[in-house]
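There is one chain below, alone, in structure tokens, taken in the form predicted alone.
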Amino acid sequence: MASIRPFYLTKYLRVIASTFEMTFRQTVKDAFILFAVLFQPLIIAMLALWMLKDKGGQYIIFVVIGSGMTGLWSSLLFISGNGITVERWMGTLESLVAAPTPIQVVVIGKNLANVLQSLGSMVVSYILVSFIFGYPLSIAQPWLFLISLIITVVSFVCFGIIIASLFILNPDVQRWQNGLEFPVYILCGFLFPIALLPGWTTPLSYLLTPYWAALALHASAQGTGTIANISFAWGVMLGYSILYLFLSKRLFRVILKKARVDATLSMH
């Protein structure tokens, strides 16, 4: 058994790498995706900079990180969430679930490509602020910021698996996509602290992985958080990631049952 596990791990990593490459090649030319992960965050950043033009430069890095987070969430909701649905529309979902490689591995490769591509939102916002508006930008705690960014990618990839599986199990849930975009921007404190919201919304924010990601990235970029506070956010994100992987295993069992027993995955 000890010799089998490394073999499967290597095989799964190859599948993730090939899926990542294929997905990235497909999405990098998609106009909708380019708008969601590049132009929409750019518009949000410009509006926020215009509103904060008299507030001083201390808010600028907050805007850069926050607008980039909007791109990450939009990518997760629309692109990663639709990852399996697109396979369903193309008639290839049944082939995926029948393949020897677990479909979760394929979805991880898809989500990783989408999340990493959406990180371009932060790069574009940084260039806009630094070179066009002339604001000097710096990351107060670069190593903590880098670790926060890596854990954010991991947590978003795992969260995307849950969203994708829910969309395929109940297509009616997908109708809520557009309605979920901006409320999460607000509840997760992408562009302003959640302390400005009514108190009853705070528990909702704590239940959302993007909130803890935004908290860690904002705190490390601005230098306003202690190592203990940022580490706590890391722990919550990793804890949620483990929970998502556990739940996704059960959800994909239901998907496999629908494909192999009930034959209800097809669009027809």
Contents of the next structure:
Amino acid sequence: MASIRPFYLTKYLRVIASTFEMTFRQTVKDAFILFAVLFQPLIIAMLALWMLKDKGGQYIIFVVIGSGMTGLWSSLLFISGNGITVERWMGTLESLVAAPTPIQVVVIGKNLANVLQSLGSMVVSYILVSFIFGYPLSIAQPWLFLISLIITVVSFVCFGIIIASLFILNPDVQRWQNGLEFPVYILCGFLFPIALLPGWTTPLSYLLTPYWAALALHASAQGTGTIANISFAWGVMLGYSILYLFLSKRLFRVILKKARVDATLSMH
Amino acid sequence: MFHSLLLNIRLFFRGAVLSYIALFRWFTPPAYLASKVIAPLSYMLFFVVLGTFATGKESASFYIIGNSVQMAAMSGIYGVTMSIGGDRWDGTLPYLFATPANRLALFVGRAAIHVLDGILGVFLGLFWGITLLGLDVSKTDPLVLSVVILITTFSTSGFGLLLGALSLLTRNIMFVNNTVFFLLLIFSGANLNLSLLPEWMQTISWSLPLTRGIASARKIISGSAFIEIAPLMGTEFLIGVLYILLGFLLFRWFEFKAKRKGTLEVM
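Switch from the form predicted alone to the form predicted together with the partner chain and give that structure.
Below is the entire complex, every chain and molecule, led by the chain shown above.
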């Protein structure tokens, strides 16, 4: 990734596009993914709608966005997180690391497919609330919301690379996967403000990209944030994305060393 | 007759222990901590904070108790279903169906350790509720609460046995498990006052396990006597028995069909 010249860029984009297509075809029929992306957020949305009923109409869009974010995070954790590990299970990891295309490029394509697919969570929640429950829904600042959504996708794709790399490098970390789903729902304020949590947890929230994504999406959808606030969240997400890409470069160097020099990548 | 009874009891206990060990063979201490301690605690915290955000801090105990008892479903639904379905995925189902073993002892034995596991999970939830969230249990009769937890975990595991039998008919066990577990979050009343739900949903709620168990636990912790919850617990127990029988019938039907048509591992 160090020397991206136009030739490489075109080549990489082609790899990303074909990985995207392949991943999408594989996952779109997977029942676990259907659950994580559609059913779980839908059930959480229904539950939250009933629970937050007395909070008033302005919370309806908050529920739609928040439950959609739960789907985004769950799919990032369980699907993108397993992105490289799955290749190991299928016995294709060695071929991938031996190919001239950097493995990061392949992982970016896979994550992009997963993250875009999991945006379906929000669409499903929107349909449930708007058409089935009959609540009027509107996005207060549509352009800011759209930009927030695009930056969210970018930051989630980059965050997914780090998670997948850590999971492949250290299976002990992956064993924590089940324990990481709800803590992020809590710390990132998907369905309630983090001000309700003890003060010591706030720095932890700030360290998580999904928190800034939820902040930007909630604020632009509800119209409660200023452009300054929302663009600050964008800046943080983009900053984290650059940091993740930088870190991933180092992590992938270790992965490649394990695969090519030590030949220990498949030995866990 | 007596010898056969002893054999069946042995089969029940050995099957119970071995299926539990087989299911959790992948458990290392970090995986155990993540799946059995951190995940249930964080899921409980999420719904307690969401609930108190919605209705105020004074209603925290409603959510703490509801979600603690709901922990019974983690073992009762996921554990039991996977124990039954695991035989198919691990390729041991043909051996199982070839044995002359008593099917009821074999089938129900799959749930036994998960009932104990579920009880431990509920107590752990309540422990977190008391130590981290300030749940007041000063008016609680611990013995009666233990009976409520035992019966609720039993009935939830009975439901798990039915789902386990269903899991032999589908490839997507985890999809069924996950969907049922999350639907129970709505229907069991762990996070909602059931009167908020439409009538048809309330009818479903009262035909499921957990609903009466959660309602009873809330009453016992607020100081009610056993006599006040006895009818609820009696029905909860019967619901558990009914689900076990339905599950067993389905299990036997699956065995009969699979043997006749040679479709044991087709679906």
